[in-house]
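Next up: just one chain, as structure tokens, the form predicted alone.
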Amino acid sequence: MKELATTPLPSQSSLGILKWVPRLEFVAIPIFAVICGFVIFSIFLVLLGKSPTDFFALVYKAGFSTAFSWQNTLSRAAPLLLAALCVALPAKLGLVVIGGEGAIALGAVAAGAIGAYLTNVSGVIALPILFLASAFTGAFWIGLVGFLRIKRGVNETIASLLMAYIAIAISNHLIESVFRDPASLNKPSTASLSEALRVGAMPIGIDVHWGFLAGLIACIVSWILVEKTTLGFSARIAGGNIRAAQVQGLPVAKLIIGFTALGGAIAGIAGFYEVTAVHGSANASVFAGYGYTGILIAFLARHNALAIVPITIMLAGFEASSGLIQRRMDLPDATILVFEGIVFVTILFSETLYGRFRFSKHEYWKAGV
């Protein structure tokens, strides 16, 4: 307190701005961490004898420079928005759920399998059925993680990760046996959906399907749910101190199962759009690792549903550039994954910086009131 007393106090006219300064660390620290990740990766490229300048120039060219680049970026961003919410929503309750890939896989199989039997049904009726089937399948699968956490005390991180592998194995089995289209010889898949069951592109001038808009809406609605509703407030209280929430009479068990099921439903919807808007059937191409990239996005966004949007677009642009980097710089296709991994590690290390700086403490600015 002695140090605070000797600190020059801000003028009354500047207090309106300065009261926001403590919150700036939630923007400044992630940006600093990302820059550190860029620097570390640049050193990695130099050690390989490659030019960091060429690498980042190609990333910009392939991901953000033209309308075609934005088309690729936003198309990749659509499932990532939904996959990231599968991590971010349970995180509000202090849960680390990393099994979104399994919900995406099962949601895709549900859409592909049911869609194969609705070929003669109008899209107005069939598409909502496929949408709900994918959502319910994902909700059931990730909701099991919350159920195991509450009823049996199973760690949700381990449970969700193992269940993701189980879900992918089940999906592969169903695609290659029960629901396999006999005409799919080289690449097992479900029967191709009829044109009436295909989701087209949005009328925005570039070929980006409606799944991207669904992801944006899901992020906005999720933010409103968490930040502006009683249910979201209860979830944040439980996430801060679960025992205190129980003492206050909050339905912690229902919140945990509900938020994990909601996250799973959103991930299942990503599988729905991958089948109806991209691949036209459920096959191995659906298992593209979107659920695992969603973990990185959610942590970069600090589980803020609105912050997920720009970070998703940035990472989607990075991934859209992987092919061009492979051809132009003679680097493996996994180079982008190395880059994302380094950024993820620097973000995790940056967590230790929050609240360590004097200007980030509310008491520092309250002294001037």
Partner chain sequence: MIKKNVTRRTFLGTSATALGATALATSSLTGFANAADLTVGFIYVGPKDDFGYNQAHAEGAAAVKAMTGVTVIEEENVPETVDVQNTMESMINFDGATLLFPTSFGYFDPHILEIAPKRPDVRFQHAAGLWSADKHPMNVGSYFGYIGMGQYLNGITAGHATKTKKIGFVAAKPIPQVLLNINSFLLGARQVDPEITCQVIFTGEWSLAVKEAEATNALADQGCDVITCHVDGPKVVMETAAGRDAFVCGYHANQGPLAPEKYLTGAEWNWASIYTGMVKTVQDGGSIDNFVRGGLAEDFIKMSPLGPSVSDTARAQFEATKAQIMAGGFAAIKGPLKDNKGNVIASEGQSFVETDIALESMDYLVEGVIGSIG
Contents of the next structure:
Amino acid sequence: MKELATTPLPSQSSLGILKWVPRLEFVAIPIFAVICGFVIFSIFLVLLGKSPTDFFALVYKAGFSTAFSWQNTLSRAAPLLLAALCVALPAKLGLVVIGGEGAIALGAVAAGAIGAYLTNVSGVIALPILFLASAFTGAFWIGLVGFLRIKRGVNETIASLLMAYIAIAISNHLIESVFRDPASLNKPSTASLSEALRVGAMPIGIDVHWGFLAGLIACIVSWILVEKTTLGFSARIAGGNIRAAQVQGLPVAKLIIGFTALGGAIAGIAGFYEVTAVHGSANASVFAGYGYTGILIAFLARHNALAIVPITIMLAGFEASSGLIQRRMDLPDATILVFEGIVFVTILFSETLYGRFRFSKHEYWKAGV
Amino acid sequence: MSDVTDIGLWGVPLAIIGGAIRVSTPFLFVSLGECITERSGRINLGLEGTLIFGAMSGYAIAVNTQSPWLGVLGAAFFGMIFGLFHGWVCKFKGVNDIAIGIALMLLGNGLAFFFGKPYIQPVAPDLPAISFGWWSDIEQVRAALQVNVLFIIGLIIALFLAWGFKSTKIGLTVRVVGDSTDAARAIGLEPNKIRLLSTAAGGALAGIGGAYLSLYYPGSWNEGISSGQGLMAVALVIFARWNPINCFWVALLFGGAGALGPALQSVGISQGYYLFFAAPYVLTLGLLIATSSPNKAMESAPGELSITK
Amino acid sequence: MIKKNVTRRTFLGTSATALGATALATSSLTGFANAADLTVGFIYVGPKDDFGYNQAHAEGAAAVKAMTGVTVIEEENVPETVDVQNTMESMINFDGATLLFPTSFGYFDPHILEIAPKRPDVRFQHAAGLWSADKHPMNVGSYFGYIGMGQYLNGITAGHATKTKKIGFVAAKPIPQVLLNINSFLLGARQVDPEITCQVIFTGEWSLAVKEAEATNALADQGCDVITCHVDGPKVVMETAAGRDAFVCGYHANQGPLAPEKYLTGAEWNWASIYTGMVKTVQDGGSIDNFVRGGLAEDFIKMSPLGPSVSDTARAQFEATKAQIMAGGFAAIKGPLKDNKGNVIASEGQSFVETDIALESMDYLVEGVIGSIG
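Next, give the form predicted in complex with its partner chain, keeping in mind that what was shown is the form predicted alone.
First the chain shown before, then all remaining chains and molecules of the complex.
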């Protein structure tokens, strides 16, 4: 099964190092697309009488130049890495789940509500409890989407979106009623977590919390799960053709529930980090739309868990530059949205280029050798 | 308002009727538009962006021309452009229609917010409404039965589409293309061209839905005007099983249920108002679960649709 | 997972070097601000021209812009997440801002409290926060105005205008500031006629256009013929209410132009006077008090010009009450007063004057308000 997964050609071994050259298109085409997007957006700026060079210099400066720029970018990226996996994992089974926001919200409320009661417990014990509580809550919520799909044939796209709105209503209700800290006067929140329950920054010199590392690990583990294990292979078979998978005796129902639940767990973990590393309690500011941004990232990454990392960092860097663009170029905050929109459309458009170039064919290189 | 009658608890059903009429129209237009697109075998998840751009462009045109109807036409035009672009890009091999839709949603929002900044402050003329409540002496009933012309046009389009899909050559063509690209090609149809036109029509309708938001209800342009209605409406098409008449009922249900929360508070029931606000979602999910079945899953779904394959 | 207090210390060391590095590196794209200028940053949670909360602050920022020796930088639509922390640091690192006005309530805890200790050289001025010396850093200040008094004056015009004796309030969330406004609005109206009741509807969000419109319609259906609100952008409420032939009272900013015939008056922020004053203090080398409050008399708030529908008797009572408030020591909440569940709020002779800090943790709706909290 493993051999099948990497689809080798019989002649590949004779190509030596050149066998990797066709893979280059997965780097070359997106870079080409991004450059095209930059050019189109530059035209937009020129039409508005603004300088594209200033713009790109500011994006670089704000998102990617100094230590603070990287702090700005990576701290924004942390929840997005996790949110994107909630879309990418079920997508391996052909499911379009767009309600990760609900799992983030409920995961955050779980961490905030339980954390409020663990005032005198050390972080070593309490944090894993909260982590698991958030993960289980998220897993339950998105797993329910998979369950409904299996048991009732309910379409997962609409169910997950409806459930996201329901989850946010439940979260708001819980935050403002049973779990509300009476001291949270003008911003209803769960009780502030004790210092022991706060997740701090990673020791890398910039203030980026551990959620970013969690996101990286989740992406890597997800990639291994999907690409390198039998389970992942079964999922991809089922994603390609559910009936064929059923005929082959694959446990399609378990796979669907498992992958949706796993995606939900990861989104729930995003909620855990928002509460323990950023907000210190659960409140309405936690549902900031990361789940929806995650949809975009997952599709841009073609649901490849490893590709989620660079895409997220690029997006986060763009977002990080929004402020400087507003302040220095006298452009509205929506400028970055337009920029992102154009770049992402060109990236997605460029997917039609795969396999069209001669260098991307093994035969081309074999002939050359 | 000296003739205001104390209607007490009757305010709740009245608000649901009124809300259904007032709030449903954007859902109706977007879901009808998406219905056409999806019947042709494509999904355009980006209608939220089209809706918002339609709201902005319609408002901007109405401010500048003082004609709300020109605003509606402009919104339809820009919506069509978004649809044409989506339809054109998706004809290329390897391009994912769902992904392009999501990116276009971002682009549509971005462009609308970008060009919409100068139009947050000015006041545009509203679209007219027809009073169907002339028979009643009660001011509240008359207010609830103020029906906007676009709502009626939406209903007519729904009926027309239902008839068209069933009984016209164009409707049949769209359905054949949506069910099987190969079969369509075999009988000499051009699937890409038909999908292009279907997506363009879908975009135009979504644009009109946006114009309703900014030019009638709530009737102003601001960046929070939509709160996800376009995305929801696209999802509702699945619930409506690609049937235009169902789209109409679903939009009514959504609008009416959305009025429940404020209406209950207005008669003094305000405990747990967040949960009442979730009524449209809970109700729809409940109906969805009740009407789905694992065996005949998506039997009316267009065969080429990537989201239900 | 390392505990936060440990990493804060390690961060302080590295951030000092990072700061030095950015100071050297910033020259290429700056050059628009004079070295001697004071750079002031304003951060808004929504769009700057929302006819409401953010617009009120942006108008204050515009007044600061007109001062000499000041560079104003602004950012809008900044969510209350790690984004605002980054925005604050970005303004400090890249633009050399030394005075920040992060204006949304939700920016305070944890975001300002996270950044302020790392940046002792920067002053953080926050609207509505409850700063206290024993809990919060000294470079953080909180300021706010007694806008409840404005809603009280709104209520007086409403009391004269209502024929149904029912007035309505569209509110975002049942938090103390909002509750004080609702209560003040009704108590003002009850100065005209003690029989008046006030219906409240909570939308649950600070900005949600369709829900605000539905809430306004629901109030009109129940016969409320004067409507006001406390949401971030009152535009939709004003237009919808006027469309239902109800009178409106404004909030945050002047919404008079939206419904000239129906607009009675409005409770507006007057940040221009406050912000220019604070900036002047810093320019002169002084320090702003950490806890600043003020009302009509201190120019923190102002009333919109009275609309054409306000009767002469209403105008007279409005002006008289306004003069009383300006004189100081005015109490809207005074005994005998019960909440709408029958609990005693203030007994005979007891009163909570506008400056009473207890009002900033209000958790009740007074008798006559139809609605409940939570």
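Bear in mind that the values here come from a model prediction, so they are computed numbers and not experimental data. Under this definition, the rigid core comprises the largest set of C-alpha atoms superposing within 1.5 Å between the forms. Positions refer to the first chain, counted from 1.
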Checklist entry - Fitting the rigid core first, would the Cα of Ala57 be found 2 Å or more away between these two forms? => result yes
Item to check | After fitting the core, Ile342 CA displacement of 2 Å or more between these two forms | outcome: yes
